[in-house]
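Encoded as structure tokens, the following chain is the form predicted on its own, with no partner shown.
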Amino acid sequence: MQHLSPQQIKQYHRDGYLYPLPALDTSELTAALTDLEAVENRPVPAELSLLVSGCLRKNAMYLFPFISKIAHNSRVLDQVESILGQNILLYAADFFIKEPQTPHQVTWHQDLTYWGLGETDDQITAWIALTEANTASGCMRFVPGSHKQQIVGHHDSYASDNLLSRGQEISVDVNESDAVHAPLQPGEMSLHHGRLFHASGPNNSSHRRVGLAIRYITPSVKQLVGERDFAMVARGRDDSGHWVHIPIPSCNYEPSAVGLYLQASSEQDKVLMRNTGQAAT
């Protein structure tokens, strides 16, 4: 068991976020970044060619067994336990990865600004390293305690180097000096709040960072914009009624797992680029 100590607990409500914290052990990392490699390698399905990076930048735990191994890793989930409780859905599992000496970022915003979940406080992002995360190569940045205001307002720029779907940030002045890095050594993950401002700076040094950034939610959560959502249960259970249950799927690229994540993208879609009469990427 790895719950999080009282401490731990407390100072995540007070700051917004917690780092480093265990995730991978040295098995586990290996075998993840062998199964990321793999996939890298292989074309991706005709039906999927037109969708970013391979699907690894959106929803990819409903096409990658070893994304969902990594999310429901039990050192993870008795941790992301202590902050959500026993009941745990998993809503999104995303990677980010930035090549060697690119400019590649991801400007101030806060992760629930577009989802259509509302200002809930039962959702969580635990971000793992995959490899070393550094201020060199573009770790987390994080704004202490300022998950305790509401959505603040965004702006997009869909700019080229921004890995963010739709390049947004905060519209608010944000003091520089306030920011806290977040490094990482490989295997180690953060833990942070949806409404959190935070942001990662281009990786100028000579390796690939790559972290893996796996969002949770409780089953009270639901969506307030779209029609439907969708979500995979990871711990305990999920009577609410609110969400289109994800299976983990098989092996990579799985038929019916393909058409489920060409559902569920397109309904996200439809929430996360409303209002702009683009899509998503």
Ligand SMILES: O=C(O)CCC(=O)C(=O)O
Contents of the next structure:
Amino acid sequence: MQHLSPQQIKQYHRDGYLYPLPALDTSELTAALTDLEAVENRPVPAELSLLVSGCLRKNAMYLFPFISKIAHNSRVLDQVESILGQNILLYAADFFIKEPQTPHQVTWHQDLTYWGLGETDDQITAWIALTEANTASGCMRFVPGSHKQQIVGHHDSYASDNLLSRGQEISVDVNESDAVHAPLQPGEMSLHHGRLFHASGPNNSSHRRVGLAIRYITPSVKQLVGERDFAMVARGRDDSGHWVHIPIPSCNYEPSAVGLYLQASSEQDKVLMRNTGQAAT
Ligand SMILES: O=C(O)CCC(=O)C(=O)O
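Show the same protein again, this time as the form predicted in complex with this ligand rather than the form predicted on its own.
Up next: the whole complex, starting with the chain shown before.
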């Protein structure tokens, strides 16, 4: 059992994040990197090849058993359970990969801004470092206590070096001197609240920075903008009726999973890109 201590839980509620926390052991990390490389080296099925950002960037747990396995890891879930309670749904699992010496960054934002899930406290991200994330390779930066605010105004830049779908950025000034860097060793994770101000810089290092952002919610969370939404049961049960349940895939690109992935992505993209006239990338 790897639950958070009462002190860590208090710290999470005070700051809106926690790091570094243990996530994957050495063999789980090696397996994850091997499986990732196998997926990256394999041709993408034709029906998914038009996705501009590729299927690792978004909702990768629909298509790849190894991602679903990481998201069900008991070390990760025990710590998430300390915050969310015993019934946990997996809402999304998104890779953020920065190649060595590349300018891609993530501007200051609050995750819940565009998902249609409201301002809930019942969403948390476990961001797992599969390679070292440090200041040089563009680790995450957090503004302590910023999750206590409501969702603030954001604007869209669609900048090509921004890893976010809309290049979205908080419209109020964020004082960089308030920010805390969250460096992680491979296999470690941070947890952050859905309203926390966070960002990350470019990868100026000589290694690839690979992060997997796993989004968890409780069954009480609801899709408030779109007609319906999708999630996988990660632990406990969901009797809420709020969610279309996604099955755990049994192999990469299982045809039924590809169909569900496309359907869910299309419905979620309508929510994400509402009022923009743009398609999601
Ligand atoms: O990986 C990054 O640099 C940013 C990730 C992020 O914004 C998130 O997990 O919400």
